[in-house]
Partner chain sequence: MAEFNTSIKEQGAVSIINLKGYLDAHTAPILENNFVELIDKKCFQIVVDFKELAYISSAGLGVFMAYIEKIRESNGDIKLSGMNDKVYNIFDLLGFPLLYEIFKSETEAVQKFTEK
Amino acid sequence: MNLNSLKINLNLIIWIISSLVVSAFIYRLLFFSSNSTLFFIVNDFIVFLLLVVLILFLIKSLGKKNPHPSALVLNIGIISAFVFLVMMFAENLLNIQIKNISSNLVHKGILENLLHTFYGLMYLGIAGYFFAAYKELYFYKQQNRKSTYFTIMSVFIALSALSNLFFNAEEYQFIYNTFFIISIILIVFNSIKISWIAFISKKEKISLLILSIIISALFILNLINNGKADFNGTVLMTFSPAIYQLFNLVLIYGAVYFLVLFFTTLFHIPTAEAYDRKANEVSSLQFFSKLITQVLDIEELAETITDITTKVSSADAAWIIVNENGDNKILSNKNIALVDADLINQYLLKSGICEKITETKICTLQKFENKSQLSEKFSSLAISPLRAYNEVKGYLIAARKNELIFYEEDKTAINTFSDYASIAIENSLLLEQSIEKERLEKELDVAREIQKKILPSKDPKFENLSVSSVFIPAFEVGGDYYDYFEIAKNKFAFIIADVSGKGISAAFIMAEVKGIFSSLSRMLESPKEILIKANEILQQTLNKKNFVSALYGIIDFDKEIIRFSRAGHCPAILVRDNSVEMFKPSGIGLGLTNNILFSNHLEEIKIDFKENDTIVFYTDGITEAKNKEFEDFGEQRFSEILIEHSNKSVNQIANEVIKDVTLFSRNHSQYDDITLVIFKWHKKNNIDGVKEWQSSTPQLKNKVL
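Please write out the structure of this chain alone, matching the form predicted on its own.
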C-alpha cells in the first residue's frame, strides 16, 4: 500500500466516523422520547458500527506509529484515571447543569438527551482506544502472530455486547450469560499471552510493576462504578445497551490484563539484570562493529573500547595496555586512575599472570602485595589479549570492586569484544602508519625535486679533458651532491660531497652547501682555503647530528695539474698505466670540529696529469653497495673494474662501473645515493673547451641512470 492510498483510506475512515457521529446525534434528537425496541436496534446499529470503524481506525493509527508498550500502558493508565474521575464527579455536575438549563426550555428532555449522547460517545471512544491498545500489546514481540485467539475473543465480546440488547429478557438470559462467560474465559486466556515483558529493561520493568497494579485497581474501581444502578451505567444503558456491555467487558479485560502483567513483571524482575546486560552486549557490539570502520584516531578508539567494555561486562573500570618497542604503555583508562592501573599492570606482568594467555582470563587481586596503595578497592580482573597476526600487541583489562567477581558469561562477552577491539586497534594503527608513510613520501618528493634542481644538468666538455658523471638517487634521498664551477681562465673547479642524513633535511643542507661553494669558488683559488672557509660557515649552521663530507678540486689546464683537498670524503682514485693509486689526503668532515682543528688536519695535494690519466671521484653509495649476503661492493672490486676498462672513454667506464654495481646489489635495496665523477686527461690543452662548458651553465638537470 503506497502513501497516497493510505491517505485516501484514512480520510475515508475519518469521513465515515464523522458521518456516523452526526447520524447518532440526529437520530437521537429526532427520536429522543422513543423507548421502542426498534429505536434501540437502529440506535445500537449506528453506534456499534461507529465503534467498529473507530477501532479499525485506531488500530491502523497505532500500528503506523508503533508505540513502545510502556508508552501504551502509560496512556491506558492516564485514560483509566480520567474515566475514574468522570465517574466520580459526572453525576453531580451533569444533573446540576441539566436542571439549570432545562428550566428555560420547552422540551426539557432534549438537553439531557444531547448530554447523554455526548457522554455515551465519549465512552465509546474510550472503549475503542482501550480495545485497539490491547490488540497492540497482545501482538507486540509475538513471534507467532496468529490472530485466531484474539479474533475469537473479539467476536464473543461483540456477541456478548449485542446479546445485552437482544436477549435481555429473562427467558433468553442464558444466551447472554453464555456469551458473557465465554468472553471472560477468552479474555483471561488472551491476557496470559504477554510476550513483550521479557524485552524491556530492568528500569522499565520496575516502572511497569507500579503502573500495572495502579491501572488494574483503577479498572476494577471503574467496573464497580459502572453498574446498571449507578449513574454512569444508567447513562450508558440509555445511550446503548450494547456499548454499555462492551465497555464493561473492556474494563474486565483491562483489570485482568494488568493484574496478569503485574505478576508477570514481578517474576521477570530477578532476570531483568541479565537481560539488560545481554541487550547491552548486542547493542554495544553492533555499535562497535560500525565504529571499526569509522574511527580514525587511535586514542578516540581506545577510549570507546574501554567505555564499551565497562558496559558489556558491567565492570567498574577498564583500561588498555599496548606494547611499544618493548615498553608497556596505557593507551586508555576508564574509571581508574593511571597510578592504580600502572600498579596493577606491574603486578600482572611481573607475576606472569598475563603470560601465554590466549583468551580472556579471570583472576583476583588477593595476592597483590601493594593492594593497599590503590585508591579504589578493586578485587577481580578480566584480562583479554589484544592480538594481531597471531602476536599479542597488548591487553584489555576490566576490573570490578568490592569483592564482586567476574563469571564465565562475563568472560565470554569480554572475549568476544576483545576480538573486535583487536581488529579495530590494528586497523587504526595500520591507518596511522599509512598516513605517516604518505606524509614521508610527499616529503621525499620535495627532497628529490630539490636535489634535481641542485645538480648539474650536463657535464662540461673540453678538448683535453673528458668528463662524465653519474648520479643514481636512492629511494630515501641520501644527500649526494656534485657540481662544477667557473673560477678563472683555464681553470675549472669541481666538488663532490655527501650530506649526512636522508630526506628533506639532507636536501636542504645540500642546497646550503651548493650556495656556499658557489660563492667561495669565486673568491678563493685554494681548495684547502675554500674547505676551511666552508667549515667555518657550516659549523655555525649545522646541528650536531649533521656534517658534510666533501672533496673540492681545481684543474689547471695551463699547468696540467689537479689540486684537491678532502674533508672526510671518499679518496680519489688515479688510474694510470693499468694500475690504480688511492689519494687520501687527511681531512675532517665539514661541520664536525672547530676551524683550528679542521685546518690543522686538512691537507691539499697536487697531481701532475699524464696522457690518458683517469681520475675518479665517488661517494660511498658505490663502495658500500651490498649484495644479498650483505657484503660491500668494496674498493678492491671498484679498482679492478676501473683498471679493466681504463682504455675506454669516460662514459663507457662510468657505465661499466654502474653495471657491475647494479648486478652486484640486484638482490638488495639501494639505501644510499650513488655518485660517480670521472675525468680523463688528454695531452692537448684547449681554452675554447672551457668557454664551451661555461656557456652551457646553468646546469639545472641532473643525469640519472
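The term rigid core refers to the maximal set of C-alpha atoms that superpose within 1.5 Å between the two forms. All figures in this text were calculated on a predicted structure; none of them were measured in a lab. Positions refer to the first chain, counted from 1. Compared with the form predicted together with its partner chain:
- For residue 327, the Cα coordinates differ by 2 angstroms or more between the two forms after the core has been superposed.
- Superposition of the core reveals a Cα shift of 2 Å or more for residue 370 between the two forms.
- For residue 183, the Cα coordinates differ by 2 angstroms or more between the two forms after the core has been superposed.
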Given for the second form:
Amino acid sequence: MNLNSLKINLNLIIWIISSLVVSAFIYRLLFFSSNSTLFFIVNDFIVFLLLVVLILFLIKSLGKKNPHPSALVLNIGIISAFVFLVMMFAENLLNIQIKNISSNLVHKGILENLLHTFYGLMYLGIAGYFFAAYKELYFYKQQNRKSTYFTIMSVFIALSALSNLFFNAEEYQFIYNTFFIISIILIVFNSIKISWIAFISKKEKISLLILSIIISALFILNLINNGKADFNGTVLMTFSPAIYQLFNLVLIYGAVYFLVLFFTTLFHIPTAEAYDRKANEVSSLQFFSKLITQVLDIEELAETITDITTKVSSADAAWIIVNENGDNKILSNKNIALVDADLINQYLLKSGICEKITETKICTLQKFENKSQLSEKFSSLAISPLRAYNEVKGYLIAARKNELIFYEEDKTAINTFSDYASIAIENSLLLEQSIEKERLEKELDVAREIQKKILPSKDPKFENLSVSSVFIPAFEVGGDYYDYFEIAKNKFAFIIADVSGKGISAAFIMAEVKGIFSSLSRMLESPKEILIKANEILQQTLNKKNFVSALYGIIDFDKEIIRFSRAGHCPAILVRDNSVEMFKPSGIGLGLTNNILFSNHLEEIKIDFKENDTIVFYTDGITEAKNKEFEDFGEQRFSEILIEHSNKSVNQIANEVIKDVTLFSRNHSQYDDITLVIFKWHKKNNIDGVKEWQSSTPQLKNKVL
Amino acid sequence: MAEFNTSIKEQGAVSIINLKGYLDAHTAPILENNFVELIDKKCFQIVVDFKELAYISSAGLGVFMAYIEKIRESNGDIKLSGMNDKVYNIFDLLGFPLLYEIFKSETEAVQKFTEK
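Instead of the form predicted on its own shown above, give the structure for the form predicted together with its partner chain, please.
Now the complete complex, all chains and molecules, led by this one.
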C-alpha cells in the first residue's frame, strides 16, 4: 500500500472522520457494558478505521504545507510534552472529577465511559499526528523517495496493533511477539535514515541537538507511563487494545528516532560550518552567473565582483586592480580605503608576489614594511589573477583583518569565483570593444564619404594628353588625395598627395589640402611657389605630428612641357623608349618644417615632352603593397611593369599595374590607399588614342577592387 | 600581428631609444610615451636607433616631428641611426635627412653628441 497514492477528497475525509468519531461515541455509549469479543472487534474496527483515515488526512494536509523539519520536530516536542503532562495528572484529575460528578448520577459508568472514549480519541489523534509527522520527516530531502520500507513498517505496526486485539491469549503470544519485534526492528531501521539533517544551518543544528534529546527523553518517559498497569494503559486498553499497542509503537518510534537524530546532529555539528559556507558559495555563484548576463557597465560589474568576493570568501575587504597601458588602477574597492588598497598594491607589485600567478594565492602581510600606515589592520590576502584573452589583466584581492587569516581551503572558493569574474570582465571588455569598433566603423564610413567627395569624379580629356587615374581606398582610409585643376586655356595642373595618419583626421586634412590647392592653383603659376605657400599654411594649421607629402605639377600644352615640384612625395616615373627614369627633385614634406628650410630645399624640374612619353605619379600604397612574406612591391617591380606595357593606352597601363599589385598582395590586406595617375603625351593628333580613352575611361575611375 | 616595442638605455648624458618591429599609427603611442618620459626627465640628447625596426609608416614619422621642436629649444636633439635601406628611403623621400642628422651606427650618433 502506498500512502501517497491514495487520493481522497479532503472534505470527504473530514466528513468520514466526524461520522466515525460520532459513531465511536454512540457505539460505546450504547454498548458500554458489553463484555463480548464482538463488542471489542466492532469497537476496534471503528476506531482503527478512524485512525487510518485520520493518518491519511494528516499526511495529506502536512504534505501540502510542506513544513520545515525543525518546525515539525518542535511540534512533536510540544505534543509529547503535552502527552507527558496529561499522563502525569490525568489519573488524579479524571478520578476526582468522575467521583465528584458521578455521585449525582444514576449511571456513573456512562460518564466514565464517555470520558474514557474522549481520552482514547485524544490519544488516537496524537498517535495519528505523530505517525504523519514521522512520515513527513522520513521523506524530507530523501533522494529516492522509496516508500517501501516505510510502508512495510506501517503494515507491521498495524499488524502488531491488531495482534494485540486478537492474539492476546497466552497460546498466541508468539504471534503478537513476532509482529512486535519485527515492528521494532523496522522502526530502528527506518529511524537511521535521516537525510535532511545535512541541509539545515549550523544554528538550527544546535537547537535541534537540544530539542532532539529532550523529545527522546519525553518519549521514553511517556512510554514508561503508558504501561498496562498504569492508569493510561488501563484506559487505553479498555478504549481499544489495538490503539494502545499502536500508541506504544509510535512512542517507541519517537524515542528511537529522536535519539538517532540527536547523535546524527551531534556528528554533523563539526561539518556544519563547511556546509554553511558551501551553501553561501553556491548562492553567490548563482547570483553572480545571473549578473554576468545583466551587467553592461564594467565598473558596475567590478563593484558586484568585489561585493560578492567579500561574501564568498568571508573576507573583510576586496578590491580589483587592472593594468591599463602599464598603469595599475583600482577598478573597485569594497570595505577598504583607496589609500590602503594603494599601499598594499604597491607592496604586492613591488615584491613580485603577484608575478606569474595562475591561480589564487594566499599571502600574509607580515613582511609589509608600511603596515603601520594602513588605517585598518589587514593581515592576510588572497590574490587571484583576472584573465582576459589568456592574459593577466588584473588581480582580484580579498583581505582579512586581525587574527583572521586565509587558509588553503579558502582558496578553492575564491579561485572558482575569480574564474567567473574573469569571464565576466572579458565579456564586458569584448562588449565595450565591439561598441567601440562599431563607432570606429561609422567614423570610417564618414571618412570614406569625405574622401569620395574630395577626389575628382572623372578624368579630364585633352587633345594631346590622355589621362587615367585609379584610386583604391584602404579599409582605414589612408589619406591619399589627387586632383586636377584647369588653370588656363593651355595649362593644366594636378596634384597628388598623401596625408599622414588615417581615418577621419586624415579625411579632414585632405579636405583642407584640397581647399588650399584649389585656391592656390588659381593664384600662382609655379609648382614651387604653390608648394611653398601651401607649406606656410599647413605649417601653421597642422598638428605637429601631421604632415602631407605632395607633388604638384603643371602641364603646358603650348610649350609641351611638364613642370613639377615634389614635397616629400614619391618620385615621378617617366617611361620613354622602353626605359624608365625616376624624377626625385629635392623637397621636404608639407608641414614638417619652417618655410625658410622648406623653400631652400625645394626644387622644381621641367621635362620636355616627347612623343608617347608616359609619366606616372603614385602614392606609396603601390610601392609599399605587401605580400604575405611582408615583402614590398617595390619600385623595381613597378618600373618593369611600366616598361612592359608602355606601348599601351593609359587605361591599359593602369589596369596592368593594379592587376599586378593586387596579385602580388593577394594574401595580405591592403593597408594603405593606392593612387595612380598616368599621363601620356601625344604630340601628333592621335585619333585612335583619343577614341581609346573616351571609350574606356568611365569604368576605370575610382575603381574599387 | 605586427609587433612593436622599444627599450631605452643611457650612455652618459645621451639616451638611446631602441626601436623594434613595426612602427605605425597603432604602435606610435609607445614611442610617444618614450619621448614624453625622456623630456620629463630633462633628457634632451636622444639617439633613436632603427637597427631592429622593420617598417615605419607616416604616423610613425610624425612622432619625431611632435617633439623635435621642444627638444631643440632645450638645446637637445634627436639623432637617428642604424636605418636599413627601406626605412632610410622613407625618411629620405620626405626630406628627413634635411631635418635630422642620420648616422650609420648608434655609436657615431652618440659620439656626435659628446663631441659638442
